[in-house]
Structures are given as C-alpha cells and as structure tokens.
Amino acid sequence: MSTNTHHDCDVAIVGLGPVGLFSAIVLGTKGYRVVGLDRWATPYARPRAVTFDHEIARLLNSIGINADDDECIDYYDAIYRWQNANGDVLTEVDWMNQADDGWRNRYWFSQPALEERLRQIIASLPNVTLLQGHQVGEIQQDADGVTLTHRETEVNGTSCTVKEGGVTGTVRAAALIGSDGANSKVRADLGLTMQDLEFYYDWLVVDVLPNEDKEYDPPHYQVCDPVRPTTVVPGGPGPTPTSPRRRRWEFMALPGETAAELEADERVWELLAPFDVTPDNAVLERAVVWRFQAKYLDQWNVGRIALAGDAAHLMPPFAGEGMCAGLRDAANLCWHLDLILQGHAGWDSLDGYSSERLTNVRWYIDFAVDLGRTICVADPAEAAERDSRMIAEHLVQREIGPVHPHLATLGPGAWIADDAHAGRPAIAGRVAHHGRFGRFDDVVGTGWMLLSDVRQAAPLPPEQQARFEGIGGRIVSVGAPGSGADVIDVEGAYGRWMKQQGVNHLLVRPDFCVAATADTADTLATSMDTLFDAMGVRSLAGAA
C-alpha cells in the first residue's frame, strides 16, 4: 500500500542537475521553502558538462564553492590552440588570463563532484526538501500556485519507472522552476515547442580517467582534421585530490558510422591510441555518441511557470557555453522569484527573465554554432581554404579567438539599453572593507549594489533610495585608501574603470550584469525610475 505526502512551499524545483541545485541553493538561502524533485533516485555518476568560465565562476563562489581552491574544480593557466591536419596554429583563444571579475576565463570540473558539492550545501538548509526518484505527474497552475503530483520510482537497468505500491504525493509551490533538461516534461505540459535552427553532428564523447598524469602541450586544443575533427580537453580533477587529472577526447562521426560501431571499448582505444592513451595505462570512463544540436524557446515562462537550461535551450558545446547558460538562467530567474515572492513586483515580471535570457543565449547559440560550422569541415578542399584564411587572420590580427566571447548582452528587461556598459557582466575588484580584504563579493556581499565614487554625493533621492533598499538593494561609496569610503578600492580596479568609463555610478544586479551606469547623480536617478517600471516594482505606497 502507498503511502501518500504533501508539502507546501514557495518553489517547487523539478529536475536537479547542476542548474536545478543552485536555484535551490540561492532561494533556500534566502530563506524561502523549496521542494526540488528528480526522477532519479541517485545522481547521475558519469561524467557530462567539464567546463565552465569566469561568470560562473563567480556565481559559484557567491553560494561558496571557490573555483580558485576548491578540490572538484582544476583550471589551466593556458591558451585553448585550433590547429589543422599538420599542427599549423588557425588561432588561439584566450583561456590563461582572468576577466574583469577577477576569475579566470576558463575552469574545468567533473559534473558529479560538482553536483555533489552543490547536495553538500543543499543538506545545510532545513527549507530545502529534496524528493530524489520521484517522477512528477500532473502539473496544475491557478491564480494563487501550483500544484503538482509525483510517485517513487525504481531503476530498472538503463530506464527509470514508478514503483508499484512506493509513494506518492503533492507539491503546492507559490512558483514552479522546471530544470528537468532537454526532454522536459514542464515544457511538454506547457505546450511550448523550441525553434530548431537544424544544426546537427553526431560526436563521440570519451573520458579517460588517467593511471598518471600527463602533460599536454597546451592543455587543450581543438584539431581541425577534415580527416575527423577531434577535440583535447581536460576533464576535471581526478576521483581523489591525488589522483591523475582526467581527460575528454570528442571525435565527429563521420558518414556511415553508427553510435554502436563507436561507442564499442575496442573502437574507442582504436581512436585513443594516437594519443597513447590504453587499456594499459588509463581507465575508459564513459564513451557515448551525443548529437550536437541548437535549439531554443521563444517563451521561457507561463504564469507562474518558468524554464531554464537545457529545458529552455540546446547548444553544441563547441563554446563550452551550455551549462553556463543554464546557471545564468537561474541566477537571473531567482532574483525575480525573489522580488515578486516579497511583493515588491507581480507574475508578469517574469516576462522580463524571458526575454533578458532569451537573447543572451540566442548569442551564446549562434557563437557556438559558428565555432561548429568552422570545425566540423569534413571536405578536404574546403579545409584547406578555411587552413589558409584563419592562418592568414591569426598572423595578421594576432587575435585570440574566431570570434570575441562575451560580448552578448541581456534581451529587454531590467537594464538600460542605451548604457554601453549595461546588459553585461560588471567589473569586480579586491577591496578593504569592515577590516577585512578580498573580493568585493566576499567581503562587501552580493545582490542589488550601488557603487558610488566616494567624492560624490547622496547619489539617490530619498524616495527613490527607500525604494531601492526596499528591494535589498545596498549603497556603498568606493574610494582609494585615506578617502574615507565604505569600500576602500585597494587595487584600483573601481576607481581605473569608472575613470575610464567616463561614470561615477555603478549599479549591479543579483545576478552580477550591470543594470545602469551614470555619470550624474541627477542621470543616475532617472535611470533608476527606468528600471523600477522595467522591473514592475511597485511605489512605497502601492507596496503599502
């Protein structure tokens, strides 16, 4: 006989892969209730996702996982080389350096370690409730919440099933996040069909868990072989802090060829062994056909209803984009669950995460399809034209990358369009503040910051800095050592980019993309008006 449950929460979470485990991490940090829910009884133990860059970075470490010193996470102080058939350099892509946020532009992770270290803060929060092997069923939306069904489910070799006589239960959420990866069942319940941009290759994915350490000259390379495009990278630390780090190879199915052909252990070592990577000296992980594709969702919300990740968007991982993007999301998704659940906005501002996320990602998409369509060359003589132009361009322009990353900036929402700095991730620097020293994040906090140069005035009217602390907004004047500023710039990282920039305003969302920036308080506070109507948020009164 099955036992039945119910829980009442602000968020329910269905699917608990990375993106879904840091919107729970972030709400219940803030202390809302939240029920995550996962068909599968345990994590999903192979490798996946091993890559990610300096905005996630961040976000990682502002719900405590530092990429710099964290034993889940490795990076390489190096450049990521294309080269052709016969080693030439095509170009080189700037994976050594850190970004304007003090992180480095490229870290790389094994999927589990890190889902595990995301469970790990999850069991420090008593209003996260996960409920692992429960398939959700029935999805109902009405005017106050959601209500969802779910059963217990068992595993059954490869497949997953409800369990005859398990449990079965409700969920009643004020809000519903469905995260539950590219065939979401939340989207097929909402009716919503992605754009399909019909970009197709089929590529085998290897990890190689390493008997030893090896050195790779760089760490990682892309090999633009008409022969058979392959990709080198790392795959994260090893299962221990002494183990060998571990290693993806990525080889493009070529016509003819069959996910079984390639996928079998004798095929693998086959195309390993250039690499001298064998069964003597390493151990084969997982090795698994995956269509690269690109597809996304006009529309990521309905009511109180919103997607993210896989389940809003598909990428080829040529960009290494795709869990980033899902994070994204999910920063950006809770800061607007955050103001209406405190009624400072209604449903519709989730309109607003829409449409933001909706044209970052379709930036990151095209990106990688482009970085796709340049590497999965497969005609000998088009390689050999494509060879000679990137060559000619590299030697010329010594750029670093066939296209600029980062550059994408946020749809229509909250931040000002017409700001050259705004609608992108912001500037973070080391500071002094309260007798502690570090990154600006750790040591001053995070959420809707104003950061004003300290020999200015009250940069906001009264009205309007109620309603900006109203929101848990902050404001902190920032100066160089002996100013007498809340935030003493140590480094000089603020006090460069604002001189540079031409502003003395700086404002931050949650989400650490800058909202605004101004040169004048009277600027600044129009600015300010803009983004509350933008964002929905009610006056003080209407909020009374």
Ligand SMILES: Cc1cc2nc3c(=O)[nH]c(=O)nc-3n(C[C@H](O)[C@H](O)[C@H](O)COP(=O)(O)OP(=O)(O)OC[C@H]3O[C@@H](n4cnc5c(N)ncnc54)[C@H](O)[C@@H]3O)c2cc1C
The other form holds:
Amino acid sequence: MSTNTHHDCDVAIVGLGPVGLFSAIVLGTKGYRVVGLDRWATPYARPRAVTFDHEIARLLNSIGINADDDECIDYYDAIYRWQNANGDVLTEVDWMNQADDGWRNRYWFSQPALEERLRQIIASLPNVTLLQGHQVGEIQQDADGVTLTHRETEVNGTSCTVKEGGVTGTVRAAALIGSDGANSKVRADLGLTMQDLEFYYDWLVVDVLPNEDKEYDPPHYQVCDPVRPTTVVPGGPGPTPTSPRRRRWEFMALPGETAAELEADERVWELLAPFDVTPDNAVLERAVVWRFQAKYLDQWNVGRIALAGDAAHLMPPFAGEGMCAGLRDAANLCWHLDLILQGHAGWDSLDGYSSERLTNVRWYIDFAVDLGRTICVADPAEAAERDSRMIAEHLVQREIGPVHPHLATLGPGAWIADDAHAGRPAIAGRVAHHGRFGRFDDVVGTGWMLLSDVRQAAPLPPEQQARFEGIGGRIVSVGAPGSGADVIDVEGAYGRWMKQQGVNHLLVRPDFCVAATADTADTLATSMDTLFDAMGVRSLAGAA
Ligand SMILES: Cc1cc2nc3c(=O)[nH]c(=O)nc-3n(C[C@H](O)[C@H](O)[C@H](O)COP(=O)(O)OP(=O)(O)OC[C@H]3O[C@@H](n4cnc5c(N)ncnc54)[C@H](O)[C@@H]3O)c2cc1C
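What would the structure be for the form predicted together with the ligand, given that what you showed me was the form predicted alone?
What follows is the entire complex, opening with the chain shown before.
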C-alpha cells in the first residue's frame, strides 16, 4: 500500500543539481521553509562541470564554502594555454592572478563532490526538506500559490523510474523554482521553448583517477589539432584527501564516430595513450559522450514560477561557465524572491530577474560558442589559417596581468543603466570591522550593502534610509585606519578604487553585482529612487 505525504512551504525547488541546492541553502539560511525534490536519490554521477570562476567562489563563500580552503575544491595559479598540433602557442589566458574581488580566477572540482558538499550544508538547515528520489508530476499554479505532485522513484541500472506502490505526495508552496535541468519538465509545463543557436558538437568526456600526482605544465591546456581537438584540464581533488588529483580529458567526436565506439574502454585508453595515461598508471572514472549545445529561454518566469540554470539556458562547456551562469541565476532569483516573500514587491518583479539574467547569460553563451567555433575545427586548411591568425595576434597582444571581470552586464533591471560600474561584479577587499580582519563579506556581511566614504556623512535622506533598511539593506562607512569608519580599509582596496573611479558611494546587491555608484549624496538619492521603482519596491506607506 502506498503512503501519501503533504508538505506546505514558502518555496518548492524542483531539481537538486547545483542550482537547486544552492538556492535551497540561500533561502533556507534566510529562514524560509523550503522543500526541494529530485528524481535521483544521490548526486547525478555522470561527468560534467569541473571549473568555476571567481564570482562563483564569492557566491560559494557566502554559503560557507571557502574555495581557497575546502577539501572538494582545488586551484593551480597557472596559465591556460591553447596550442596547435605542433605545440605552438596560439594564446594564453591568465589563470595565475586574482580578480578584484580577491578570489582566484579559476577553481577545479568534481561536480558530484561539490553537490555532496552542498547537501551537507542543507542537512544543517532544519527548515529545508529534501525529497530525494521523488519525481515531480503535475504542477498547478493559482492566485495564492503553486501545488505539485510527486512520486517515489527507484533506480534501474543507469535510469531512474517511478516505483510502483511507492510514496506519493503533494507540496503546496508560495513560489516554485524550476531548476530541473536541460530537459526541464517545469519549462515544458509552462509551455516555454528555448531558442536554439544550432551549435551541436559531440565530445567524449573522460574523467581519470591517476595512481600518482603528475605535473602538467601548464595544468590546463587546449590542443587545437584538427586531427582530434582535445581539452586537457584538472578534474578537482581526488576521492579522498590523500588521493592524487583527478584529471579530465575531452576529445571531439569526428564525423562518423558513434558514442558507443568512443565510450568503449579500449578506445578511451587509445585516446589517452599519447598523454602517457595508461591502465598501469590510472583508473577510468567515467567516459561519456555529450552533445554540446547552445540554447536559451526568452522568458524565465510565469507568475510565481521561475526557471534557473540549465532549465533556462545551455551553453557548450568551452568557457567553463554553464553551472556558473546557473549559480548567478540562483543568487539573483533568491533576492528577488526574498523581496516578494517579505511583501516588499509583487510577483511581477520576477520580470526583472528574467530580463537581467537573460542578457548576462546571452553574453556567456555567445562567448562559449565563439570559443567552440575556434576549437572545433577538423579541417586542416581552416586550422592552419586559424593558427597563423592567432599566433600573430598572440605575439602582439600577449598581456598577462590581473584578471578583470568578464564583459557581461545584466539586462534591464535593478541597476543604473548609465553607470559604468553597475550591472557588473563588485570589487571586494580585506578589511577590519569590530575587531575582526578578513574578506569584507566574512567580517561585515552580505546582502544589500551601501558603502560610503567615511568623509560623506549620512549618505541617504531618512525616508530612503528607512526604506533601504526595510529591505534588509545596511549602510557602512569605509575609510583608512584612524578615520573612524565602520569598516577599516586596511589594504586600501576600496579607497584606491573609489578614487580611481571618482565615486564616494558603492551600492552592492545581495548577488554581489553593483546596483549603483555615486559621487554625491544627491546623485545617490536619485539612483535609489530609480532602483526602488525598477524593483517594484513599495514605499513605506504602501507596505504598511
Ligand atoms: C561535459 C560537461 C562539462 C561541463 N563543464 C562545466 C564547467 O566546467 N563549468 C561550469 O560552470 N559548467 C559546466 N558544465 C555545465 C554544468 O554541468 C551545468 O550547467 C549544471 O550541471 C546545471 O545545473 P542545474 O542545477 O541547472 O541542472 P542539473 O545539474 O542538470 O540538475 C537538474 C536536476 O533536476 C532533476 N530533475 C529533472 N526533472 C525532474 C523531475 N521531474 N522531478 C524531480 N527532479 C527532476 C534531475 O534529476 C537533476 O538532478 C558542463 C556540462 C557538461 C555536459
């Protein structure tokens, strides 16, 4: 006889990949009742993401995962090289330095291990319930909330199907996040279809557990050989703290090659042999052919339901940014939901989430597709032309230096469009605050944050200040040691940046994007009004 269950919550999350898990932690930490569901009982074990960037390191740190010092994350501080079949350097990317938020440009991990780490954090949040091994069925939305049904699953070999006579149940939520991946059921139920950029390449993705740690110089490189375009990168720490680090190879499938041929162990070892990886010195963890593609949704929300991660966009992994984009979605969506659930804004403010994230993701999709079109060249003449062009550009432009944020900005939403710094990642420095020294986020905190030069007294008029604090905003003064500021800019990061940019105020959002900068209190006040309007945040009178 099957059992029926029912859960009431603030937010239901369908799909517990990295995006759903991260969202559950952010909302759960804020005190919301969250129910997360996934059809698989354990993290999805097929090889996928291995790298994330500094913006994601900052986001992960905000939920308690310090990428510089966590067992499931690794880094190398070395260049990323693209070379041709002869070993000539086509280009080099600076993965040695830190970004101006203080995090390394690139980190390495195994996706199932990171997901397991996220689940450990959720285990400490009593208001977050995970229904793992439950497939979501019907989803219905009405004026007051969303109701979904779910059924217990069982694993059959490599697939997972509904269990006859298993537990069934319903979840009633104020809001629903559809983070259910590339084949999203939530997206299909909403009748939304993705735009397809018609970029399709099949690649064999191989994860290897070496018997011993081996030096690769550089540790990450791209072999632009038309005979077999290949990616050689780290794969994150090994399965135990004392294991050698994982390695990842990706080999482009050539016309006529099938997945079954490429995934056969014998064929995988043949492809690895030129890299001196053999059954004598390594174990194959996984070898799977993936179709790399580029797709996106134009609209990411309908009423109380919003899509995030691969459910809303897909990009080829050449930039290592697919999951990163999904975590940026989650950070953005969670603060929008927080405003709505607190009663400060209406459900239509999710339109801002959709438009902000769409533009940002489109930049990364185009970037990844451009990289892919340069890498996936199997024609020798085309490859020779590419090589001579890139070698010439590299000789002129070779410039290794501090990392700058990618050029992606947000689309229209809660930031000041004609502000050169807004809509992009904010800087972060090491500061002292209340007797503690460290990263700003660790010692001062995260969330809506207005940083003002200590010489600018009372930056906001009282009504605006109350409204800003009403949505959880904090106002802190920043200044040099001895200035009497709330936050002591011990290393001068904020002072230098503000002086260079000619600003005295920096308004940072909970997703670490700059909402506005301003030189004077008057400009700041005008920007604040524009932002409150853009977010649909009600005035204090309206909220009462
Ligand atoms: C080969 C490869 C390499 C990659 N490398 C990188 C990289 O280096 N860096 C990077 O940033 N990104 C990379 N990516 C992309 C990254 O893996 C994805 O963007 C990321 O996993 C998406 O996370 P998600 O949470 O949105 O979706 P998923 O991780 O796909 O999770 C969706 C979840 O929803 C569940 N689900 C689906 N339907 C239902 C249902 N009806 N009921 C219940 N549960 C359901 C699924 O079981 C699944 O667990 C790579 C991808 C590939 C394929």
